[in-house]
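Below, in structure tokens: the form predicted on its own, a single chain.
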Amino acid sequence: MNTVTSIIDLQTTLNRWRAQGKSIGFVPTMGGLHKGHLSLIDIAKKNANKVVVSIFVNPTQFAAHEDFDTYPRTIDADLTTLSSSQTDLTFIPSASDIYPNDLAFNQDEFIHDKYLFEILCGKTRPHFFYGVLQVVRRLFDIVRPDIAVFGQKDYQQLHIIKRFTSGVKIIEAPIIRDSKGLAMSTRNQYLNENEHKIAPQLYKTLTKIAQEKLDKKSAIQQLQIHFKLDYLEILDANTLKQISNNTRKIAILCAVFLGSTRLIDNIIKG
């Protein structure tokens, strides 16, 4: 495997291998690599001939009193998971490289699609999914992949960029659950040992609705023994609007917080 810190020595291998006929494809992360990060790039692989991982902790995604100064940055260790991993080409740009200029983002474009990015994560973080579609888009045009794989976990972010984003096919990874079903995310590493034991229970009670054993607020209720909450919404999984008689699969979307740690999960049923 490769590492690579600008956008010119990316694109010279790039376009060697375009050269040679050669498929590419992508992974983007914010590092603190773990199985769920795993799980893509052997995704990646299975559909193209070479796979890139980009590792950026992206700015424009976090509001001024988020948690990126103390997001975890473990760039030796993701670099020693990746070397054992399916990955060709490890990407890691400075935010000059990503945002010259101080690129802007000109919102506008979504006046008509804006409730997507103001419900369920955005009603908490407005900023964030602009952010989020800000550098997914300036990677796809700096990296031209043909294929890109996000996972579900993310399912409100997997939507907006299958919605907004275009030329590259998006392959949607299922979430990857540790032994006791806590989905996989980078911000476990904010959990003490007493808050580990507890976490599961967003999965264990998200099941239950899945298997119409709870209500939504008989769910909200147990949920509130263990958990902050910050949403839970049972709608539409191709739209994220209000289930109505069209609709063929339905999201069960839940946002926590669990101390001081936000933990996000989903279950798509249909």
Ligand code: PAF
Contents of the next structure:
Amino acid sequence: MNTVTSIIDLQTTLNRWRAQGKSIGFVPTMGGLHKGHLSLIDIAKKNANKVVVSIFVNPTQFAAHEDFDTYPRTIDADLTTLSSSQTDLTFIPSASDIYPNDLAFNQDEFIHDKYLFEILCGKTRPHFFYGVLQVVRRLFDIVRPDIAVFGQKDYQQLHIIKRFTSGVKIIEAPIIRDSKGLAMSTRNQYLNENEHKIAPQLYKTLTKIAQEKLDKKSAIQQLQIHFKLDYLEILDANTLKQISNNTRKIAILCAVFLGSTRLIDNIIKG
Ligand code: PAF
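Return one more block: the form predicted in complex with the named molecule, after the form predicted on its own shown previously.
Complete assembly follows, chain above in first position.
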């Protein structure tokens, strides 16, 4: 596996592969790699000849009060992990390569779809999905992949990327959980021993809703025993709007705080 930091070096390799008729799969990450990321890479390899993984902690998706400065930056461990994965090329750009001019992102384009950016995680993180879309579009412009893989765990992110990017086939990867059911996330590193024991209660509660053993009101009460609830919503999985007669698939989506760590999880059913 090769590692490049400049766009020129990245594109030299990509152009060579394209000239050989190889398709390009892409897995954008912010590092802090875990088994969830490895599953995205495996899926990319099944759907493309070559796999590029980027590691870039994107400043525009963090608000000033969030954990940009302390977000796990574990490049050495990440490169070791990637070297025994299906990754062919790792791209570690600098912020000035990604944002050569400034960090501004014009949101006018989304004026009619603002609700998608403002519901669920967008309520507590109003800047977040604009920042994600900004960096994903920029990375797509640089890498020009045939396919890109994103996890179902970040369901609203996945939905927005599918809706507002073009020219790249977006593949959805299932949530990878630990043996207790906790969805893999880089931020799980923030949990202490006791919080690690409590965290799986989130998935347990969502499972009971999916099995229709618990209604929303009782589920909220159950979650509040263990967590500070951010939201619990049961929506149409295709539109992220309220369930209607046209709903074919439902999304049970939840975010909670455990101490200072924010956990998100979901179950898609139907
Ligand atoms: O899901 C993530 O890790 C990030 O939001 C992404 C898609 C790499 C954009 O920075």
